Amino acid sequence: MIVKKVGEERILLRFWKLSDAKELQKLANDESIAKYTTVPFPYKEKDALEFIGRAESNLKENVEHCFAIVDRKNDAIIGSTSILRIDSRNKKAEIGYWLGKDFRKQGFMQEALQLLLDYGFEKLDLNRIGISCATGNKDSRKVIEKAGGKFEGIERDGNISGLGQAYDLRNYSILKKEFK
């Protein structure tokens, strides 16, 4: 579990567990999430179980660390965030994330991103963390830039959405020495 006392954080990050599958399925079964991520839509309980199983396996292999974003007030899962494609030799990785629609534009993702960046730089001893967002996702762009992400360029047709559509990515990175 990741909780860093800096103030009164509203969220914590914890590893996914199989008992989260129904809650994950309900939250992720949202076309607006699939539009700007690779999360499939419709999102079935089978998808949630497969994701959590992969997350557990990838954690053991230290190639991905996937977390549920949990509202501390009511212990409800409100989203997901991950450190992906961990390259220990080159001390770099990437971040992915999404929030349930009822939890957007409230600062939750900004808090989650700060916790995850701290985890990546301190616990995993990374030097560089890449973060991408769909060019059309202005809210995600603001979160990344507010966290200190430096724009590196556009990756044309960089991902295929959960709806099956290719979309361009805005690529950013944050270096350990830049992280506050």
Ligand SMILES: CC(C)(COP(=O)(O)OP(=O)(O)OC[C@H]1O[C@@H](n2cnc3c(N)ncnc32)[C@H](O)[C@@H]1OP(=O)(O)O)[C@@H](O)C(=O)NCCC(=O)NCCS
The other form holds:
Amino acid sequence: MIVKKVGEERILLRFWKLSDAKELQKLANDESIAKYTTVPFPYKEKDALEFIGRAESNLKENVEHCFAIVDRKNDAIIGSTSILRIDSRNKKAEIGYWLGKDFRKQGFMQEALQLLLDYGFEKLDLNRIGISCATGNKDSRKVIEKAGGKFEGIERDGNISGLGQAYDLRNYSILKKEFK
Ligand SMILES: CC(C)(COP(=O)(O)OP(=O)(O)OC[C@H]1O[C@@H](n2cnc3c(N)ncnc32)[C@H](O)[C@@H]1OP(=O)(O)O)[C@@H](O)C(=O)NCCC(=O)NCCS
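Can you swap the form predicted alone for the form predicted in complex with the ligand?
To see the whole picture, the full complex is given below, headed by that same chain.
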């Protein structure tokens, strides 16, 4: 399954497969990812295998769709993004993401987010998508606000990071009718 919008993107999104485990482990084993996400650090191959196994069962149950973000130029995995906590009754879900450290500040996350929002609103027929970032995560905040996220409030100690620290979240949402 490959998510495609207009075909001009530099990246594509595809479901994770077990053979990605080594590449995922190398990319995700990074304190700068764990600081503002729930991705554990250190990140071992066992973590990667568990993540991909869980991604496959969550997809079958339609509670979470996890994608590898792939650079179309050389087929290398550069990050991960998911639509999670899918609530079909209320047509809502949340989005999470991270990029490997060598792939930031190049606009890749903005492209990935557009693809994922399109997938969520069009393919999954969601009405509302929530996106959050740590209050200190300026880079992620920019990504969300550029994508049109509407700020809803601060959730105190909303997550516990991969480094074991609780942090406050800035919660945003995007509605289908607002997405272009
Ligand atoms: C948060 C994170 C995904 C943001 O990624 P990013 O690469 O900075 O975001 P984008 O892909 O939108 O890139 C935007 C930057 O690329 C620059 N850029 C360079 N080339 C570009 C291009 N062709 N198109 C668009 N932007 C481009 C933009 O100017 C912008 O720079 P700025 O932030 O100084 O304004 C990334 O920092 C990350 O994974 N961090 C660690 C984990 C994490 O925090 N995850 C999010 C948890 S909520």
